[in-house]
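Single chain ahead, by itself, as structure tokens, in the form predicted on its own.
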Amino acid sequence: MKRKIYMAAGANTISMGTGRKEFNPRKERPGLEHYISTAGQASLAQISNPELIDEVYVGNFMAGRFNRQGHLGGFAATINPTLEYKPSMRVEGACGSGGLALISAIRSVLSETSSVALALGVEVQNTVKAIYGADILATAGWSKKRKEGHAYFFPGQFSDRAGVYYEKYGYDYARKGMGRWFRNAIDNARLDPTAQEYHNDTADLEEAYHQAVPNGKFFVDHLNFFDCSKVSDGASAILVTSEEGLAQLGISKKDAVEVVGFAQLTRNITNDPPNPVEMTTVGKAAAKALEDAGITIDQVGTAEVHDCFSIAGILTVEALGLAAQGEGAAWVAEGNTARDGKLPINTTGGLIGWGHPTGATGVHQAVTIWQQLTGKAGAAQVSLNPERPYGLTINMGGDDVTVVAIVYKRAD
């Protein structure tokens, strides 16, 4: 890249929803403005002067239907008065909206339109019943296929993927890997006080997972509720800066990460996935970002991937080339993606454990990588192999439609 790009001063709100002890669906809860201002202010509290922020990008999927609120760029000044009359806009790519906020900020700094941009992602989804929420989330797919899909549209889509995986490679084999994915997610979430599953005290996670046999009469044919990310309210924020901007903010490089590669790819939403047991766009985007960074997946020390469903995690492991097609379930079951494994993945719980406030997820992933690479992850900190100094995030919108992949390293 012609200009060095950094990220720093990341912050998350709590990912709120079922599983958190303080969540009560019968009581009024904070709205969009609370989450936007809370995450933004926590980020700005880490810098010397908020006036140095040139632009704001807000990633959000569907506030127009969940909250009856559009025009989210107009909320920037609720974070800090200095952001009023500065460029601020909302970007959308379904569950990949947070990643698009990051990419928009990166491109702005690269083009020298800004030196410091605030990337923020937000979603408040616990405003409707689950079945209505599923219908809203279904707009991340092609509307003409909505009537043909399951009532729970995206669980149905990924249930279909899981069903083909079972047929090709074996039901018990696949469920063993998916059960370990769930266990890793909750184990990691228990170490992050902002995670939705932070309070989960289930004694034997894999036993609980396997006792919940998928049943299409009650949910979808090939997944249980543990296979799915939850409905979440939350926001995350992080600053994207040039080298000059980082210095002006008073942030030491030891407290920042450098963006060394990125890719944003989109496939035709009107087509079915090319292969139901392959995350094609994820694989292409990750390969492009790694090539951009000049590294291989074997040099990545930790990754945050888009596990909206456990089968998506397994298929992403294969798409990254960590395991051959059909061998991802075994690779996960062997503990390779656990926090003490070969490549720790989703170290604060990922979408299944930390939560999935859809528009915020991509930014949350970046915040987690920033925390891990700078040693700021607290109890969730993993020990990084010095021979694998890079971090990777993969944020996906829809069924492998919009994908943002970013490669990071600790700034030096």
Second form
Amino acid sequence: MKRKIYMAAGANTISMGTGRKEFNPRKERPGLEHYISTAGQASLAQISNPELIDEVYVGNFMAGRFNRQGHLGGFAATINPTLEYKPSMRVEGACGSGGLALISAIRSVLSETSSVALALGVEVQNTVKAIYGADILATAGWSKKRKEGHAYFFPGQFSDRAGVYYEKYGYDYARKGMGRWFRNAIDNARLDPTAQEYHNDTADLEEAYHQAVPNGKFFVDHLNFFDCSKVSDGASAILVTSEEGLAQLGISKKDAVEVVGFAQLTRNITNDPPNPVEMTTVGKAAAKALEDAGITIDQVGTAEVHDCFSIAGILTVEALGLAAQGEGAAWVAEGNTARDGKLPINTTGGLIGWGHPTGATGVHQAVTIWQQLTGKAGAAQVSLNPERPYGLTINMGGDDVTVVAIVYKRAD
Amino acid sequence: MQYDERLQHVAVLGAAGKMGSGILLLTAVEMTDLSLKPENKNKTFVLNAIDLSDENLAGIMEYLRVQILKIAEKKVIWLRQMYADRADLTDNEDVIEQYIRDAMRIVRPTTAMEAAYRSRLIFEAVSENKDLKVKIFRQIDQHNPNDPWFFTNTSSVPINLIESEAGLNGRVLGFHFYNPPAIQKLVELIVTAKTRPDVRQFALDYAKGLKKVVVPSNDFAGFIGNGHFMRDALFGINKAMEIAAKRPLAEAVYLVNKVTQDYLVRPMGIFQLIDYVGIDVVQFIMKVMNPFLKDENLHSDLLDRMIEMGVKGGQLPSGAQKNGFLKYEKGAVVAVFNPDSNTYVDVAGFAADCDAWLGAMPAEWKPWKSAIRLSDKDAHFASWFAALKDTAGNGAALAMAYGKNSDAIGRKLVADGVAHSEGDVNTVMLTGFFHAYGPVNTYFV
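The form predicted in complex with the partner chain is what I want next, because the block you gave corresponds to the form predicted on its own; please supply it.
And the full complex, kicking off with our chain again.
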């Protein structure tokens, strides 16, 4: 890195949707405006001088259709009046939009265009029924493939991947790992009051998971609902700063993380994934970010990965080189990714447990890593192995098309 | 004529009514699904929605659109397969909208009975008047060259009388939906001695297409469902009259309603059920059934009195419950009608006193809502009614008497040859009336 980059003052709204006790699909709910201002103001409440913020990046996937609202950059000043007449723009890369907001802020600070940038991600998806939400989310794939795709397009894509994985490595073997992935997600979400599955009180999660046998007549062939991330309304925000910016904000280094490496890669959207049981772009982006940071995966103490589906979680474990191809399910089933395991992953629940407000997810991942590395994760706090001081986030858009990987460490 | 062909040209009579609109919806969906099959793509399907009221027909078209949308949303995976060859339909929303258009194109609302003259299948859901049904059927049959089949939704008129008086000779049967047809899973199927086997087979196939549970009932006034309900209701009314010898009638109605709902663990008390069906409808069905019954008088002076005072129950077009024996606010019972003063008496004023008269309920009690979800319902009800039997108090005694009578009604329906088996009686009450246990049981011995 040419210049030291930090993140601090992270904030999340609740991830709202089915699972939360206060969620009632029949009642009117707060919209985009509420989520943007709530997350943004919660971040700004942690600094005394918001006028120091130079610019704003809003990560969002499809407000144009979920909320009939484009032009999200225009909402920056609703967070704080000092943001008016400053640069603000929305960035989009499907479910990787939040990661793109982070990357944009990092690049801007790196290039010395700004000292402090606010990266905010937001999505409000419970405005339409799931069956129409599936149409909207399908635009993260190539439109020419929509017709031949499943009614639930993305579950269909990852169901196909899971089907090949079952065929190659065994159904029961794979489901065991995926069921454990689900259990970890809910166990962790129960420790974070903002998580969508915070109220989940199912006694035996893995039993519930295995009872719900995938049925293509009602959903997709190879996944059940527990294999899927949530439909969520939510926003997350975090400040990206230079060293001077951090000092000017009066934020102590013990309250910040340093960004030590990052990568953003994009695969050709018009092609099918080169290998259905491999997250190729995730693997390449993670390797590049780790190389950029000058570390290996063995030095990473906690990671947030893009488990839009449990099978994506398993394949990401393999793409990161934590387990060989076909061995990810076993590695997860053995508890290595649990909060007390070798490498705790998705410690506030990930996309399956915390929720997946698509455009916000990448930023939420950064907030979780910031919380964990600075000891601010509350009940969800994991104890980090001092030998492995690094954090890693993997945010993905589409079916392994846009990937943002970022490596962090404590700033002090 | 194959199933699909028979369903190519259909008429629903009374299509804008409470039952007719549900039958229209289900039939429209079944016909639309058939029309999407590759072998039917070039055939025209016609469903005449015939009713007397232009206004109601306009309303029913909007009802259909909304309901078909909901149905389409639930089967979008199948719809995408059916429209796979339509390159212009890519999103779920596209195929759902196309399905609605395809369904609405089939339905032809009209006030002209002549539209049924070309139909191959006639569903009848007009009012419960035998002479009216006979007149309409005869008229259509005389002008229709297709030898149409007639399915009547009557819940009380013997089918063989309709058949002989309209001269239909084996081409009619009773296809009795429960209210509301779109939701209730039960259909009572009533054939006559002459009903043709192919008509009966078609009815079974059609019920299967609609995913209904068919219970055959013999052709006896009231069939199984009303055969049980009307007698059960009359028992409740008479019990209330007995209690009313010593207490105000409003309190007696409250007591019997509470015992039948809570102690007998039913979805609603007997007076609420009478209100739900409509006091006028109950009175009418009793009147239709009574001439056919031996050694029984299915008649209530109290019902006559309520109707004379203009208190009818039933539902508003919105589905909200109208006041009858009971007064409702947001679905909850708040007052009971007192015919002597022509006013409603607030429940709050006498509930505590009445509940004390009933006595304490055993601890085993579970409300209907949770009892119906139990995996071992038999064991629960066996222990609940055993506990009730050992309980002193007027409530427990009334519940036991009521349960015994309900059981006897069920057994009589089998003995009289109305139902083929006790199992069929129980299926009707479990499926059509949402009871948590069948009336024919061993709980009240």
